[in-house]
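A single chain comes next, written as structure tokens; it is the form predicted alone.
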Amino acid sequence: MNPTKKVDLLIAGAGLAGCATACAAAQLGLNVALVESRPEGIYGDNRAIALGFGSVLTLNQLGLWSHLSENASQVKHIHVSRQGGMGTVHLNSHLLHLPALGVVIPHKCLQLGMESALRQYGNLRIIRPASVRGLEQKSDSVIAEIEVHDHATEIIHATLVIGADGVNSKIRRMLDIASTIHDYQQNALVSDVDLACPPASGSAYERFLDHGSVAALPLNPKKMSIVWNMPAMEAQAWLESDSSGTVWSKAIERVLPQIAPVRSATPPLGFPLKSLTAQRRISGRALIIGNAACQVHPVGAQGFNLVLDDVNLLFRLWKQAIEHNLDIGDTFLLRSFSIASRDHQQRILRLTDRLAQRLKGDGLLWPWLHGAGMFALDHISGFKTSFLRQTTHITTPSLPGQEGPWSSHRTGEGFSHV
């Protein structure tokens, strides 16, 4: 057994929510220990992951996205539309005055930039192949007890524990919190579809079908990540089938022509759909974020999203604790916390659990009724603003008692290098 060391923060599953989170603690200067199960080199699938302008914001401040723009993709116009109904929105970035509504950037590249940018701070460890084993609570600390690869135990004292092991979360069952889960009864097919004509630049696509959704983000001129949200059986139906050649193309054509005549696609990757909410996010000194606090929907594209909201809100909290000398484990913080990220959070579900289930939609007067919403969206100009402030990021976490931060210089600086 290795000698008891001491950290200030202990943070469980190194995927984007735990990076992203050790980084913020590793700039103000505090001591993290950084566990994660998968050895080094293994990064998982590469899905598009869309990134709204607020999110971008949080990692230029965080000191991540030199590490992330050389692969990043901007989105500056979304085109909305319902297939055989009326109504389209159009969503552009001019609108809120911003360089771009967002960017897309691949899941490896997120992942290798921000394991590439934690290297550089000496105050921050990475423990790998590795894992929680238990979790002992005391009044100023928590004992944890850390299984290394070759069996050996490690002991850490550490300040506050985080959880961002993912929705199959150990810490979360560590700590005993409970959490709800809503099975969709669909799945995500996601492929990358080569266009023999580049669509107009920095251009996103969002179509609604009778059961489900197909959206294609934009990775390069002429490449596109496309996600197709359908029910469950149709999927398995798809996933089984040999969807690599024309008729996957095909079926991708019919429904998003705007970007047609594709190339070619690869084959695609199903994912069920689900979404987790925990009960709550603390206990005693430890605290979850990412898919072990909160799964969502992929339509609205938030969930990672709604990671860096998280993250900044706890930048904000740990520098005023520093600023302070208070203990960044401290109750009252841990439970600002709590407040303002379930606050915001709770209107970001709603606005995509009311999306998804209108995917469902069935009925004669169905079409007309959601076309008729979004032709309203897009000429209500009141509407619209507010909506994209939301889905961009924009607008973030309040702190109880305080104004919403960065209300005056949420702008396009750093954002240039894209």
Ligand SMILES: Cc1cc2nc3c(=O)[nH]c(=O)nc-3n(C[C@H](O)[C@H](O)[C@H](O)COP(=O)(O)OP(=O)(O)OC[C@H]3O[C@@H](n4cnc5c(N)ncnc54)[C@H](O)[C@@H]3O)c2cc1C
Contents of the next structure:
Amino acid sequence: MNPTKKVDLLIAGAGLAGCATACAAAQLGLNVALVESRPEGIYGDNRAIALGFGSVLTLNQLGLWSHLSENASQVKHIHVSRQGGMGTVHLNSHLLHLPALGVVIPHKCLQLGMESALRQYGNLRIIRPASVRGLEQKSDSVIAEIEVHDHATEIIHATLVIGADGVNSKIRRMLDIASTIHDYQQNALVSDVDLACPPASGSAYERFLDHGSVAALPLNPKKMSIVWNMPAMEAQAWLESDSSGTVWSKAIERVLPQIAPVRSATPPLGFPLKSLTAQRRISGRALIIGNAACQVHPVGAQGFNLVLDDVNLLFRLWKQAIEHNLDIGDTFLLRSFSIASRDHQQRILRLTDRLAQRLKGDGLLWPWLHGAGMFALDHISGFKTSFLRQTTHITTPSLPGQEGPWSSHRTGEGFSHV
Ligand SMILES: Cc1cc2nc3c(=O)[nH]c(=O)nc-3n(C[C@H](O)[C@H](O)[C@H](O)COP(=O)(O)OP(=O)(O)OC[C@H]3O[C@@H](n4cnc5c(N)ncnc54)[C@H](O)[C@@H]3O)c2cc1C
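Given the form predicted alone above, what does the protein look like in the form predicted together with the ligand?
All chains and molecules follow, beginning with the one already shown.
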């Protein structure tokens, strides 16, 4: 057994949430241990992650943006339409006076870029492959038993423990935090397509179908990432079929004619869609973040954006605590985080859940209501601007004691690297 080590922060899980949190803490000079079960050299999958402009500002503040920007494609316009319906909603960056609504970065590049950023910190240690075997809460610390390779054990005393170990979080179970799961009975099929004609630069598309939705996100001028949410049975048939790439390409052209002709498409990769909401975020000197705390349907592309809002909150709280020589695992600080994060998260959860439920196409009135909603969104500019402010994350939740439910509206003034 190795000698006991002391750190300020122990994080379980080095996915997107764990890496972003580790970076925030390391940048503030905290001593961090990051425990990951995945061995070195395995990085992410082929999904593309769309991030709002506010999230780009957060990544920049955390010192991560310079490691990610070369693989980011701008989104300036989003065309939202309904198959067989009238009207298209045009969402444009100039409505918010921003250089872009956001960016798209392949999941693999996000994971790789963040891990390379973490290597610059001498005050951060990544322990992998390893996993947290047990936690014991004390009044001033948490004692964590870490199982490293060959069943060796390491004991770490941490002022604060964060569970960022994904939807099946072991830390959530150890903390006895209950969660609610909803199975949408849908799958997201993800595929990259090469296009014969480049769409207008910076364009993304979202199309609502009778039973599902399909989005095309720019990866480079002639390549887009497709996320097609469809009933689970239909998705299973696609995944099991040995149909050639042409059949799949033609199906994509049929549901998204705006990007046709499709020259080639990679075989789809399936993601079963479930939402998960943890009943609490904190327990003693531990908290959970990312999919461990809240997993949302990808229809609104909000999951990692929400995580970055949380990391932004933690960064601000820790900064204040360090300036005043306070304990970063203090109950009052953790409660402040939990309260500030909750309202914001629930608002986004309600928005994506409503969209996801409607993707099932239930109800005779739905197509009409959806059309009317899209008409309103396109023609009432205040409505559109407020919708965009929320979904681009340029307003972030405020800390207790600050005015109003939202803190500053971030404009990105002086930040021109998107
Ligand atoms: C199809 C699809 C499209 C999406 N598109 C978008 C989008 O456009 N925009 C957006 O913002 N979000 C999007 N999301 C959501 C986004 O992918 C998630 O929010 C994000 O990946 C969550 O990351 P995480 O770190 O919480 O979880 P995970 O990625 O699951 O990471 C958990 C990490 O913990 C590790 N781990 C697990 N158990 C242990 C253990 N016991 N000990 C140590 N380590 C452990 C795992 O190996 C992993 O590295 C999408 C999701 C899907 C499915």
